[in-house]
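Given as structure tokens, the chain that follows is alone and in the form predicted on its own.
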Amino acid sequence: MTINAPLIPPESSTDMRSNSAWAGFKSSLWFQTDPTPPAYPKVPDSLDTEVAVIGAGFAGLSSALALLEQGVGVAVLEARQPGFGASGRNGGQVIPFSKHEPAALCAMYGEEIGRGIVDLTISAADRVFDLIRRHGIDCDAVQTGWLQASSKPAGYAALKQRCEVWGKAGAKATWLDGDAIRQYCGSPIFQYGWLLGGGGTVHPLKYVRGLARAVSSLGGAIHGDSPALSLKPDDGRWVITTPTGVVKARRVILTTNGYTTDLWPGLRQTVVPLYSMQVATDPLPAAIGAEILPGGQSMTDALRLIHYFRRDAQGRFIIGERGPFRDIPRESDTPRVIGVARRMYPALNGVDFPFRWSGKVAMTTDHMPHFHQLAPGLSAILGFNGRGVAMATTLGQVLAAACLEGKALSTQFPVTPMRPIAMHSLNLVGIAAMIAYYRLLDRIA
């Protein structure tokens, strides 16, 4: 493997590990099961590159990888280390599915672009697993599908219609009723649901670190502990200042998602970063774990405030939910989601959940990812709304293709103007109230 600069031993990067943000990252199951990667070096005094990517998560690294495969020089700048943000903390579910149905997407964007979004969405999981195979990424990848199911009589027609419309659009969608859904999920409480083929799971931190290694092996420069402090145009190029050096690039791609700063005025205010918390058991004994998701699928329930859950390669049970949490969830934050797990799977009663962690999900007002052309040679992609593994990987590739073609952005996905959310600072208060209200409705139902 070729690395552009010597790697720093993990102990040398003390500034990354000296605050609660690092402590929150370190608390995750994913870090605990992949704890000691090399740390990428800081930006040198000066660096010239064709394309600078700011943000070393799924979107940034997949963009960089696609550009390098076409012979374009790339430098990736990361404020911490690859995978530090949502890409290294999420549930690892690879879901080729949009929260908007195909007809709604065509109504929103027109038939051509809407159909392009549908096709990208359906192919998104396959793109992830293709990258994993092509670059030999060891990330516990399993492509057995994704389940969505309900334990409530209400909502049957809506969920069945969702399965049917995605099946007609070309997805591998299978309706499951009664015993069929219970056999897949291994829980006695679910009454109906659907299986979306092509989906699967990965160890997300191993996956993002594998993408980083692939970028380095193709000659791309990755610089960690290198937050971009300013970004300015200068005589046809962009100049990025970091604490240790200056980067000049012909084109810049911003892929910072829920960890977006004020580097570009107004961009941070286009998304609302909502915490998602997860808890996990130790590897379950065979007598307990054999019937929980026996086919290896990942799963989401159909509540207003969804729970998403899966098993990992070692047999741990992992479940997550969204809410007004924090970088390091408190023990008092966990009983509710653990209670949900035990109601679904009574065999988990008495089983400890020693892992708890959280990360930021970038939510948009229309529940769609946003592509922005902020200035000539400056693009941004953010707002994956909980579908980051599949869609961030896929749209990173689309953005790279647009750079190669010399266009602003590809017509496969709509370019939208940057629109900061009004009264952005109050949105977290409103979301907390909305979460409490939705949780009450779910409890009543």
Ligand SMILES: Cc1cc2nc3c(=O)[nH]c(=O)nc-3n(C[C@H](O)[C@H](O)[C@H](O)COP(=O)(O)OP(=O)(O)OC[C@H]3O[C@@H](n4cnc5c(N)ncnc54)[C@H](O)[C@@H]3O)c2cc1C
Contents of the next structure:
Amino acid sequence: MTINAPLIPPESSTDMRSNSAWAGFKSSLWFQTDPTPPAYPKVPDSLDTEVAVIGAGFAGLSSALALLEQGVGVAVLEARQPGFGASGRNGGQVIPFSKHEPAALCAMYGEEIGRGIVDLTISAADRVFDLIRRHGIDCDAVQTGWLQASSKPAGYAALKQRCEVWGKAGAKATWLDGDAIRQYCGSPIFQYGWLLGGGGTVHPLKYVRGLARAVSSLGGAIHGDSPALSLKPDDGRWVITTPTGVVKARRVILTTNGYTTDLWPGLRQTVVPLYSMQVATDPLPAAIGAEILPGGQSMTDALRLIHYFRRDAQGRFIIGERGPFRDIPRESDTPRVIGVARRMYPALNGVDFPFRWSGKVAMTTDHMPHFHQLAPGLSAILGFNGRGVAMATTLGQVLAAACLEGKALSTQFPVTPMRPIAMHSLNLVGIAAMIAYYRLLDRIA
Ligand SMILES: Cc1cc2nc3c(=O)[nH]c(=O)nc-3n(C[C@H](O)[C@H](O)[C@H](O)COP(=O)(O)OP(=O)(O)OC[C@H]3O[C@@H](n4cnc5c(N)ncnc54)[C@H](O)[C@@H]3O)c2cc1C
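Having seen the form predicted on its own, the form predicted together with the named molecule:
Complete assembly follows, chain above in first position.
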């Protein structure tokens, strides 16, 4: 069993202000196809606002947007520029699905909240496409569904049951066997799978930048290159210091996910930041491209360590998997995932993958996003476990609704106490070993 990457992230990877972190962001296909970063100004000397949102990804910007739509003043502070975190680097797969099945969610949180999470999950993709339509965001959005399929005989019953239970819960789930699934995937290797309607794809960086533009157009302030360095209560308000000025707010929302710093003690230790890596081809010749996912769905396989893949608006093929702990994957990190792509789609043999990039996924021990009320007027949502395009957008709106109603807690999603993971840095070692073990099991299966 070999692990071909450092077990613990090197310091440079954890410092968002480092050149390597910015170079990692710029290396993505998404940046290269939308290359002009907006330059939102730094925080001025002093700024007063009703709500300060820290972190300009899907979660922060969708909560800012929902607050502004109800007339609440918002300032968004971002360490670099909007989309710098996972939101600007991900696979752009919009997936209205949760790892836990509906019955498990009801067992975990009780019938009412469990059912509420199921409904939020099922509606999550529609919320994304609705925002895109309402704010006229030009981000190559396609809502043709999400596929999950397997090439292994083992696992048939479990995947079929997953399709059935989500269908019964109200999702648009269709079971696909044999030739039907092979036609959807455009690959000879898949034997069975399911199609989840409502899902689809976006250009994630264009989507998150579009959200930022919508926030600005509604009068919200966005401040780039403005990392929050400290956060303290003072006489009924929160005081946030940044390198260039001080922000005072009645409420603060933290949406920093896998890029969480030590701003609030213990919060960083509630998630394990794992890297996910993607590679992409240039636009494929029509003869090859038209055969791959001909219906334009996004897709993942059903392995323990999944591969996720899709085509983009220009016909590139993009595939991702769990990656090494570095901001920019090396060429030597990519042969395995390229090999997977070529096994699924033999027409890709001989096709180059000139793009490679990665980003941090925030994992939680219960595989659920976490919504915390950290102190009066201070909330956080984080831990999207690699499924945040739809869910971070959705929970941003849920958090805004809780703020608007003046409630400390959400009635739609469980608010849980912050629980730092014991021996957090050692957990990275354990997870790296587990990844290698799962990879071995996937290979044996
Ligand atoms: C490679 C990769 C592929 C993925 N693929 C998919 C996919 O296909 N589908 C899917 O649903 N999900 C996917 N995900 C997950 C998804 O991208 C995330 O769940 C989602 O983007 C999280 O959004 P967010 O707003 O919570 O956090 P982020 O987008 O990570 O934003 C957090 C922001 O907080 C900022 N920040 C941190 N600390 C501070 C501070 N102190 N002051 C100011 N700013 C700060 C950071 O700079 C960052 O911009 C993927 C993730 C990765 C990394």
